[in-house]
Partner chain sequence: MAVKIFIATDRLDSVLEKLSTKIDLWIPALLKDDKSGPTGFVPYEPGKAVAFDRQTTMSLKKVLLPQVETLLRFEYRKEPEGAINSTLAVEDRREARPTLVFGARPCDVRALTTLDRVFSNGPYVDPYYTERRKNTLFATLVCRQTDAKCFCSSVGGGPADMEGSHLRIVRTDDGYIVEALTKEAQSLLDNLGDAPDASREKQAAEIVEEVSRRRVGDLDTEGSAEAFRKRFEQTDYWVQMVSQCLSCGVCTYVCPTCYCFSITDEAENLKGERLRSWDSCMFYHYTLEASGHNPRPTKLERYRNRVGHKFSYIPERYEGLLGCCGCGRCIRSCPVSIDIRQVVGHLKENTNE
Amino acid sequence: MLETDRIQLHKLVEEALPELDMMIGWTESCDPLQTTPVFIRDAKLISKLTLGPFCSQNLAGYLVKPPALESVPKDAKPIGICVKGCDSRSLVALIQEKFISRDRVRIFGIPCRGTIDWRKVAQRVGLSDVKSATVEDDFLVIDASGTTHRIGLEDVLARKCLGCRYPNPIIQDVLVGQVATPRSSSLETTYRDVDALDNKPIEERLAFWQSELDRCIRCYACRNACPLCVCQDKCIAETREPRWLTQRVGLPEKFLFHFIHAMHLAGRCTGCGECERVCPMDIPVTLIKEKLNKIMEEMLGYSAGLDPDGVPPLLTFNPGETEI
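Requested chain, on its own and in the form predicted on its own:
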């Protein structure tokens, strides 16, 4: 089915490209376990587009960082973009906050059956001399160092995918392939990692985060990859007027950065897991946002990125502010 879906995507993009400013999607990279974003204006490059479990990046952030679509001339053609379920929720959140306009994007929805976490693969077979990686039924098949490895797909999927309730795009103009079955229908499954940590004594929870965040090198990859972290030029981590944080690398500064980052996403985080995927120190930073998402759902009955006409409960700032 994957090849059929890829052919369908190529056909749909070929038909739409004359009406688009560009097409944003995924293409194969030099690493068989990962893809890379591709920006297409020439129809000759459409064949480079791919889809599947290696397409882990959330492409929505490219619409707003930088330049924002609002700075594009009103008569400009819309931008085409491929989105999975969680990616589409990021688009919905950006539309809610008026960072992009719905008519400025042509959405190619990709039902998602889970994305591969290369770190989990590395733990099982290493990463040296990986020649190829394909998905066959419920297995990831890897050719590495002349040996074929068959790994259960469930064992190497990204953590965010294991409790996913929204594998299909929330909004789309065209749908590529067949709809996917959600892996979860309950808060208990979606937030099982949060609950597992909450069930530990507070001393153990503190020790857990001290151990995890102590590895942080404050590279801000988590912030840079987040499609909803839109005020980087005025980020509290770097601004000097006012001065919220120093550039020290002590644990208090790391705690403050990560928890302010999470609070700025309260009621806005769509659980795409980009912050955790790009962390070079393999810190489960998405857990912090997941905890806030659970609070939002239980106390306020709100889940981010599901209704383009909805208003996030903590959205009290003005997107037109000059300092954002």
The other form holds:
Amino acid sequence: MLETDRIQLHKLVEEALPELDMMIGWTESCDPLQTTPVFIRDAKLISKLTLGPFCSQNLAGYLVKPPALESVPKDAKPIGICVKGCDSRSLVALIQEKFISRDRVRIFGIPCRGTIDWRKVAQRVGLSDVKSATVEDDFLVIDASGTTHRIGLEDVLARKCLGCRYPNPIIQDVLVGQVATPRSSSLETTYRDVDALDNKPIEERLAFWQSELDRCIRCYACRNACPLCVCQDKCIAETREPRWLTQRVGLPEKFLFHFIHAMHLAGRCTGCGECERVCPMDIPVTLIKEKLNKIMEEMLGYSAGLDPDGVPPLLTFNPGETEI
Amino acid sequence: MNNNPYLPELATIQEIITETGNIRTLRITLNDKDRMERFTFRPGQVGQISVFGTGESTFVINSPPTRKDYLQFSVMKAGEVTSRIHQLNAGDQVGLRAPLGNGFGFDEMKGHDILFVGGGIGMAPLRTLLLYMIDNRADYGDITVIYGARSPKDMCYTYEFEEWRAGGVNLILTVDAEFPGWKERVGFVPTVLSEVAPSPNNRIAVVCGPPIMIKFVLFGLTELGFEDQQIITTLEKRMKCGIGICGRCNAGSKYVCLDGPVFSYDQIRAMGGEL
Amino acid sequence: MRIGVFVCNCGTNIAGTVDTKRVASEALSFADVVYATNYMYTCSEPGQQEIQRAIGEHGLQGVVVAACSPRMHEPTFRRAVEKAGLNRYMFEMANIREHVSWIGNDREANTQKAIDLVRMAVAKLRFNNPLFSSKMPVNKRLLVIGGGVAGIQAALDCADGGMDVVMVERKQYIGGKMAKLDKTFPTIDCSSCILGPKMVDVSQKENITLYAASEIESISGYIGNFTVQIRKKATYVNWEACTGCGLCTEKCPSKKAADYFNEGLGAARAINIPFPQAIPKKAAIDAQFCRQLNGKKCGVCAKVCPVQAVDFEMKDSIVTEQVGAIIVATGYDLFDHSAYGEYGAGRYPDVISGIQYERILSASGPYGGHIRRPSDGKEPKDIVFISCVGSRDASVGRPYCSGICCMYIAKQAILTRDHLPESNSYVFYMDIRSPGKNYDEFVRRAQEEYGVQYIRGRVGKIYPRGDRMVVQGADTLLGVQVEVEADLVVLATGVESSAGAGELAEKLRISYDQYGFYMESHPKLRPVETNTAGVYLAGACQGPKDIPSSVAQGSAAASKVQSLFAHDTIETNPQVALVNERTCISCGKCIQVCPFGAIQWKELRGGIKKAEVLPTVCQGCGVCNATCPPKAIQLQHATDNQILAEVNELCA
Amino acid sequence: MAVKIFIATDRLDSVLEKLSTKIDLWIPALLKDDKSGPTGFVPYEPGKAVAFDRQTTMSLKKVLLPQVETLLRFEYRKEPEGAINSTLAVEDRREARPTLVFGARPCDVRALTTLDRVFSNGPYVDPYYTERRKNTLFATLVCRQTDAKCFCSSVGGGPADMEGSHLRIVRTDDGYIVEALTKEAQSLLDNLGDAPDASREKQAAEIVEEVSRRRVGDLDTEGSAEAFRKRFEQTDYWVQMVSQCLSCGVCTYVCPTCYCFSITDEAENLKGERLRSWDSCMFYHYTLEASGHNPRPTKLERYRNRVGHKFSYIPERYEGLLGCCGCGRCIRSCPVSIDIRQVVGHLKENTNE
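With the form predicted on its own done, generate the form predicted in complex with the partner chain in the same format.
Once more the chain from above appears, this time first in line as the rest of the complex follows.
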């Protein structure tokens, strides 16, 4: 089935490429469990495009991050991009905030059945050499150190995928493959990890975050991978003017950084989980944003990235509001 | 220097001169009198001034080694450290790590005619070499200085122009646009350069100023027939350690703090982009 | 930096519970502080001289005064340091009076807190930079929004002062609520007799441009330089031509149009002039009732009009005016009593509102000044007035006092007696609020001379019995239930903010309270200014008000405008936001959230857009700074680094 | 003096505990309670699980170059009467205690050859690094767990390379054979265990021999410095290579040869310290000048500089030595799976294109 989708994608891109400035998609990398983004201008490279559960990167961020597109003239052709359900929400949020205009992107929507978390694979097959990984029906088949492992896909999906309500793109120009079924339809399922943590006593929660965030090395992969962290090079984590953080690596700095990051995403985070995926120290940083997202949904009934014309609640006020 | 190249020597600001709206000149002496007396450097070498609590920043020592009452630095207000320096007063304590960097090859320049082309604060590194040459006037041929600034108000060292002239310097001053009371030239430095058209024969050109000026002056000098190795300039980069370790001020395999800041134009060409 | 610290004793105000000498000596241990002292009255002439002397003697580059609230004396000290040659913004104030000495008696704790506050002020000052204001020209034209008595007063005052005034009125006539009143309390003089001449003045002054039947479309710009777009609504009559002869009204076959001016008590024609003294005296067509405009064949008015002023094709049009200041005098609305189910929710024709009764009383009203009841035109004998309908009642969202009802009920009861000497008037009241000059005497007259029966208590229910109404309530003074049969019930409906007040506030970028009344800058000290420079308030748009207060505010606002217009230029306040273009990421969030519209796009070379602050519009509120993710937009006198420095000192 | 001892697997912790009384001991350990989670070098604590089964996520460079360290402390002293001329005191305090890193990998130790040249052999000697370096010994594991991302043999090292190590650790079926390679290391092994028996020694020798024969990685770095210079101006090449790059600092922070640092002052009132902290050439602010000019404004210049540093500039400056130890961490940790071997490998392909 995946192969059929791949062929369909190649065909669609082939047709569209002449009208596109470029096509952003995924291709295989040196790691069988992870793909790498690919930027295609040359039709010869289209066959390299791939799909499937290893395509974990959210490509939407590339549309706003220098220098990939900064120098593209306004009248340039649109950019083609592959988006999964969660990626499309990031795209919608960026359109909402006018970082991207809808007519500048040609969206290849990819219904998603979940992406693989390589750490979960490692927990099962060890960190030894994974030679190849393929998907057969609902199983991941891994050849590692001469042994073949057959693991249920469900057991190695990324944490965010397990509570996914939007596996299908919110917006797209073309859809590649069959529509996927959401894994969750309730706040309870989507925010189960937040709830689990919230149900613990506050001391335990504090201890949890202290021990998790203590590992942070301030490499900023979480920030740079976030499609909605639009400050990038101008981030206050590194400036002295203003100087919010020192270069020390104590818990105060780490807490401050991660909570500034989260606050900047309040009402904007689309829960794509990139921050957590890219963390070299395996810190569940998406959880912080999930907590905010939950508050946003419960308090303001707002979920980012679902409506290209919607205004994020923190960027607006209602004239009828009583407390202004 | 002591055995820890990161440890600044303590120094005291003796005098502050307001050059322009955003440039101040500091005259400082090392607190250790012996060190101050033994302190030697080459024109063009730099120092790292510390304002403890804010940080360090690099400035060229723009007084010549021939004049040792104080070490002079001119500071343009731009970032955090320079802003803090602008709040300092005579008598305040700073740290100094100096001399650092390579300096000008003033010995190799002996017997040559010299052309200085400076713009704005870019006159600072030229001043040290210029005064050194005035103090050793017999060693050098014609000395022509083309110095330009946006307006007379943006010109540094105006109070010693007469001294320069008296020292046998052909000083040509220019500002970008007409200004009430201004009697010298008007026009951009590269334009004035082509008007003055100094001969490249046996002449070395030393250029410093804003990047855009340098670009056009280099072009102009080449037009006039200067070879790349006859043109010398000083580079600026963000620096931290100042001693070739921290990694950031490289252009190719050269560190501006260690191998520079003075480079000939042919060296710069060999270093590649990223300037 | 060299910083001097001056700790004020404020007599015993501060020194009574703070060891100011110790605060000063502690201050000497702070970084960059080179001089510190305490002084009896720092704000006094010799106190200021001491600061100036110290600046010269110690080469101070910044000054901290620890004294009272900066609201009190910051300007004083800024002037003082400026006289000594410092930039006025190289000054910080630590409030050790209102924040310390006045709120605690523990001398040790107070002293420690004062030291902390001084340390914070010093830490902030170390990051201060000199700030400079610039000058902007002032366009000496005034816009008055609203043509009620407050707006009229403001407009006339300014016009008398020689200024050009533009007045915009939403209705087709000016005069506002006052034009509908019969008599005014407590003098019982005729409302239209005192208002009429002022209305005429407005129409006749050459330097007043009146746009009636017009609304504000949009406002941009800033103090001294506003651009206002005014929507002139289609009246279907060319007012340039209309002479106000009234022929069209006479012939109009659509006779059942709503009579808004008479509060629905009568019927009007589809084309009409609302009342004979209307200014401007021009006819307008009520499109809802016009046959021609509703696709039927008619056009009678157009045929009879001697000057061919009727234009069925007329559309709304937009005109643009440039002004330097704006007075908002949009008035109020009256509470809709249909919210009260127990009073019949507006279903009983003989339960009417106070303003309806006003029209009944008026000689120019629907009944020619004869008191009759709407249901059958009979003269009422027993009349009940009920106060606080939509006032002081949290259950209908109106917890505030409307201020005028007690008085207008008394007036109407007195007038009723004048008209119908045989009638009986009853007033159900909660409290009598009559604090104005001669007001309480007036109410007493109603009770004592005119025999109006005042019953303290709330009415629980009104219901019909035969052709009369039964008013059931409690007399809380006697502690008994009372029941009064009445021919007519007048509800003293309260004051609420004008419909659309919120939308206009958004356009003006001024703030309003939860009830829609516009917020003044300071309830005591800046009562007619808003937080948007150049926009002033007059009358009931700011809160319930009677005529004298509205007129006084109109004049007050006018005087504010005149003092603004006395200058050819204004100095900008440099304590505003500024964008660092290098770190601005062009996300536009600041533009979206700025409550004053003070931020706009600026296009740089290469088409890159960056945010730009209009310093004259910016009020320095800081919402943009809080919103800006890379903190590229900074308040010049409260930068992140300044605030962080204060916080660090507080936590040190 | 013991030259070689055997430590049974179940005795490792007690041996380490004993060792930690002799010297400051660092070990590779799990940083999270998850056997496949991130690992790094930490000061030994009894009971702390040693993560010997794989290369650590974070390299051991922080033992010698902490992520943040205090270079100087300073204090302004004021006269009681608030004199204007406050005096200033500055001190640098360095402390380098004898330290042993137990369980290093050959690639990590080899990386120190780069750091040594930069910090200790330049015109200026960095005393903080140098003094720690002199006081630190390395007990290095003969590396049997290389993976597809390792390429130590391609850059001059090898999985059994003991250059720069003071002790060699060979993991056998039932324990570890630790052998002192230098005199100074011998005393550390005193009273820690018995010499291995002949069969274990034989097994160890076979392992060492077998691992020594392995070639890990097939990247050909010959002539890469020259190829880089030719590629330098080819923007298209670099766009192709770095478009995916997120410009985060993971590769530089996990890299054992990346040493770039920043120096910042932090002060409160009259006291403060000058800090040195890891910096990353991947960051925009790294080269941002106060004027606003940035010689490496985009990830293109920044990534190019990183490759240049490792495969061209360092070799040029320091006798041809590559600035890469082939540990593969940058590949393993990259959020978008950028493979530096590809970038370097392609340098030489069709240079004229």
